[in-house]
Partner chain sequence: MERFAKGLTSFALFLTIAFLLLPIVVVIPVSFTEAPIFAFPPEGFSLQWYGRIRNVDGLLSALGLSAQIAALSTAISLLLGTLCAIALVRGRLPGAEAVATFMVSPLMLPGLVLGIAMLQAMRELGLRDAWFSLLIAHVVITMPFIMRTVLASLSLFDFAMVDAARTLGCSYPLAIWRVLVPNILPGFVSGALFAFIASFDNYPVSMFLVDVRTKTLPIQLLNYLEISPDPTLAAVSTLLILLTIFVLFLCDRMVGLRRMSSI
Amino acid sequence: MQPDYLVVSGADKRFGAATVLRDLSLSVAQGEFVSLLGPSGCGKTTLLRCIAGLLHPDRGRITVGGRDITALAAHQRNVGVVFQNYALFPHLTVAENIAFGLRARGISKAEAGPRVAEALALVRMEVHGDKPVTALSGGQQQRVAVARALVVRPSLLLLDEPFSALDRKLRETMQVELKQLLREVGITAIFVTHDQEEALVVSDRVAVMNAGQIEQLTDPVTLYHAPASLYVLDFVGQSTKLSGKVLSSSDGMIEVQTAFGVLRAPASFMPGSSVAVAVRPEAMVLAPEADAALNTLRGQISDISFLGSRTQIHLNAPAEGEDRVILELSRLPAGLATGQEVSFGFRVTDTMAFLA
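The form predicted alone, please: structure of the chain above, on its own.
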């Protein structure tokens, strides 16, 4: 695998007084699927459009396979794009939509026919080639948009929130299908989304963006279990976050005073430092047995929320404070009720700490 197939180096992009990309750099391996994840306004779509050639960075360089494409027009880059609204032509059939990019490149009808058929088969739409795109469901239109982007055999595929118009169940199905399809084709892909679960499902790596820069770029498992900052922790997944003061620090372990009690975390911060200590809800257990490897605290149940496959328990601190704890259990123990005080615990190794 070529480690630096797509390389964005030191990219800046401004719109008037607003700086949307700020000295941003990104390297993507050949055949890798990388998601750009972040809230509206963080710069992810601007970065995608710069790679596509729909915008040009004010500073920086973009290369694909060692070829500098920074100054090239969009049609000279051999980059496929799937837009949020699919941008299909309603007056054309499915096959004609897929063939459009080939014809624009001057490929003859005789040569385009087999390639369109191959693309239709790739997205399992063989029987729909002669239908108007207006007769298709949202999921089928999304497949056509992907096929149209792939039929030109691009060096890079860019996808700008392609599932946002689909209902949740169909969106989840299409996420898995797209991931399998792109692995089968072996194409390098950049995927823009604001949906954290979507990014975790489809990606080899996820780039979390914040104010025009990449806050963290890593695989989904590391991103969830070892976020590099409070920003990433808050944006990716749910967590309990407790504020506190460091009481002691020794051998890579700190003790922190919180409103729920004293807990330990693997970190090295100076005593007296203000910190936020976090843990994922599913890492917690109720009424834990005594174990030196656990942080064990107490709290009062303020709410119990049934969510189908899991139940969330919300706890208030016994002392004054605004912090709240959220546990997630697959099954609710009998007799548990709001107002009850309970003990809970989580492994010290599952505990994260950040300077507040």
Given for the second form:
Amino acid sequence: MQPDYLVVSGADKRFGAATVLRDLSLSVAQGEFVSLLGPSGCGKTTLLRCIAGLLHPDRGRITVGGRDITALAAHQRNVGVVFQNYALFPHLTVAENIAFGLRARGISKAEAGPRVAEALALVRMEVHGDKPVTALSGGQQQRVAVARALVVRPSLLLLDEPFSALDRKLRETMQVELKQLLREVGITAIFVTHDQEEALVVSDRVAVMNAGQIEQLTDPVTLYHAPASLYVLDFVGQSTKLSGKVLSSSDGMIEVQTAFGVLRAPASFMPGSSVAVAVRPEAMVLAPEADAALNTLRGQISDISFLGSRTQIHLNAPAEGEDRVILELSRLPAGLATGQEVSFGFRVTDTMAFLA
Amino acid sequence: MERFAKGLTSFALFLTIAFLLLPIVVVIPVSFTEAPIFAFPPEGFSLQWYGRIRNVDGLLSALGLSAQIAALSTAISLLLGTLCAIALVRGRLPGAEAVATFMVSPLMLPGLVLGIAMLQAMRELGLRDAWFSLLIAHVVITMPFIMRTVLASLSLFDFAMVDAARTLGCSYPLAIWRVLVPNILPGFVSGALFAFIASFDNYPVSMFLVDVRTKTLPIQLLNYLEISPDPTLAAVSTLLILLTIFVLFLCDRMVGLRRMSSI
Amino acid sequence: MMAPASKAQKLDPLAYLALPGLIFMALVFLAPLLLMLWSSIRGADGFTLSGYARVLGDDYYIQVIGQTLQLALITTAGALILGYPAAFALARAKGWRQVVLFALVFLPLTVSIIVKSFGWGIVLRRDGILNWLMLNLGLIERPIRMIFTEFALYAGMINVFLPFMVLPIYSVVRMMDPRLPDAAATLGASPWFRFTRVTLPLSLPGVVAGVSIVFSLAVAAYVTPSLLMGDRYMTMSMVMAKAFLNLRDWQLGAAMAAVLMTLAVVVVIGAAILQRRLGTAKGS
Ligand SMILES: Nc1ncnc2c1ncn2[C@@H]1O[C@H](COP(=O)(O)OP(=O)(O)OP(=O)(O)O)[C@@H](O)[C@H]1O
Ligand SMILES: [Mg+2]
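What about the form predicted in complex with the partner chain, after the form predicted alone?
Every chain and every other molecule in the complex is listed next, the one we just looked at coming first.
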């Protein structure tokens, strides 16, 4: 296993006046499945196209397995791509689509046959080989696109929003299926999505992109519990944010004044700085017992919403202010009503602080 | 009531087809007549009128000229029109729609108006070469057919397919050849077919541009019809009809006739 | 190290591929048209509308314009009456039958207009096939004269332009969801109600397309009227041809051409606007 299998370093890409990638660096280990997460227009597709050789960055280097491929054209790179709407060739059958890459490499029809059959079997499409691709359902088309990209044994597989054309139910099945398939093949893959849940479910590591740069690249658990910035925090999962001022700072712990009271967070910012403090809804408990490891605050219930498996409680600060707290409980205690004042708490170690 | 409507429309279709084919089919028996007139039913059977085609002054040379002009103008339109269509579909050109309308507009213009305008312009420029005038005028005639069909098939084409082919190991020109060309071929073929026919059959533009020695087939045919109408014309017409059927058959094999229904 | 970002950089390099075709058409198509329009208002001493005054002020030319419009209208109406139901039957046919029927409607389009007009002459002659048929069926006692009558002209014009009516209607009807009239039936609509409220409105875009094509082709027709009627029925196209080729009266011809062009363009643009209306009405 090579830790720096795919390396993009210092890549810039401009279209006219717009800079779409700026000094972007990325490093992916061999066999790893990394998803690229970010809002529309942040440059995800552009980055993929640069790696595939369909675009050339204005500056920077791209290496795969130590080999510099920056100057190579798309057809010399051996990088597989699954396109957003699959880009299957309508004038060819399913089997001919899959054989396309092999034939382009000068492999004879006879030699390609078994490999195509193998690829069809891999995506469980054996019986559909002779159909025109236009006769396939969305899920089947996606499988053909994956098989077509994999059959040439690419050094790297890139997938640009491969699930966006599928409905929700099918999407969930295909996510699991694709994850298992790529594990089985053991290929290094980069997968673009703007669905954060999909990114967390599917990948080994997630790269969050912001305006042409990678904001954070880490495993899903770290990403969720220790986002590197407010941007990442906002983009991944729900959270309650309170604005406040740092009162004191010592030993990597700060005390912050918020509308709900004073709380502590593991961080070291100068006293007097404005900060945002964030907590995940499920990290909070209602009416906790006194505990030095907890931040304990009070608030007034403004709304209770039942969501099935959990219940959300919205709290207003006792003092005037815009901040609200949302906490999630798996079971609603009896006798809770709107207007009531309650205490709530969360672990100091679950408290995240960012400079505002 | 339902059955009545169905019967009525079927009858209308039958009538339409019979009516459309009547003047075409009728020339075939007349071409085999022995008598030098077009009377029906034809008398006897002979191939003499086919034999005479060779002797009619200027007919074969007119056929050659028409085929030459139609083929050349179609080829030029294919080149210029395809480049223009690519620019319109892929070039993020401002006002692309207006440009497309302009390139197709000769189709909406009365043919005679076009011919008169051309004639006048050629005179002003002192250009008296009939062959060259015919050629550039016929490029204008054929351009709309190419533009329409190529634009339509290009705008339906997903250019991500070219990228896909490149990532699968095809160089850019090869990707164009393997993926773009087979997908827009029906547009090319039907566009070229219509363009060729429009040029080959054109009368109202050509009639202002021909001279005594440079005459296209429709002009020569009409001339002949006015001067000495005899069944030779029926023989020529029969051959032309057979030729069209053959070309249509070829096109059907290549791309399927019904894909051409957008005239 | 990078090329300076100039204004031209904003335009995709592919856009320049349009230039050869555009320049060609501007020089060979647009410039001559403008020249012609200009010559229609150019007199011996500067600007004049006398060409138009002659065309629009002379009873003879007004009559020619009227005849031309009448011919185009009758041709369009005839083609619509015959072609509309035929298009439905064509769209309804299935499998190989549809291929054959389609080919039979399509074939005449590709046959030379001279051949068709010539054949039409043979059909209508005193000793032609139509008279022969009617004689043998006992419908008439002696041959009747048909060629060089207005009837022959109308029939010939409809014959030439009918496919241009059938095909656009056919392609709209073919795309029509056949369940819609059925849905109307389940709502209790009678066949006639179904036709007028569902089928007819849905087929209207095809009708508009067909009517505008046939009308603008018929109004400019030259070969068919001159072969079937000759000088007996002057149309605008024939006046133009005469003005240029025989009379050498360019101003008259150019003015007539401008009027004809205006007529054709108005119909095409009107149809385009109507199409767009129908399109948006369908979308809402
Ligand atoms: N060929 C191009 N020419 C000019 N601008 C481009 C080109 N390709 C992309 N852009 C611009 O670059 C920016 C980033 O595009 P990109 O397709 O990489 O975004 P993305 O993150 O994939 O977005 P999405 O989630 O919507 O697919 C966009 O603002 C886009 O308009
Ligand atoms: Mg994208």
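So that the term is clear: the rigid core is the largest set of C-alpha atoms that superpose within 1.5 Å between two forms. This one's a predicted model, so the numbers in the text were calculated from it and none came from an experiment. Positions refer to the first chain, counted from 1.
Fitting the two forms on the rigid core leaves the C-alpha of Gly335 displaced by at least 2 angstroms between these two forms. Ala52 is not among the residues whose C-alpha shifts by 2 Å or more between these two forms once the rigid core is aligned; its shift stays under 2 Å.
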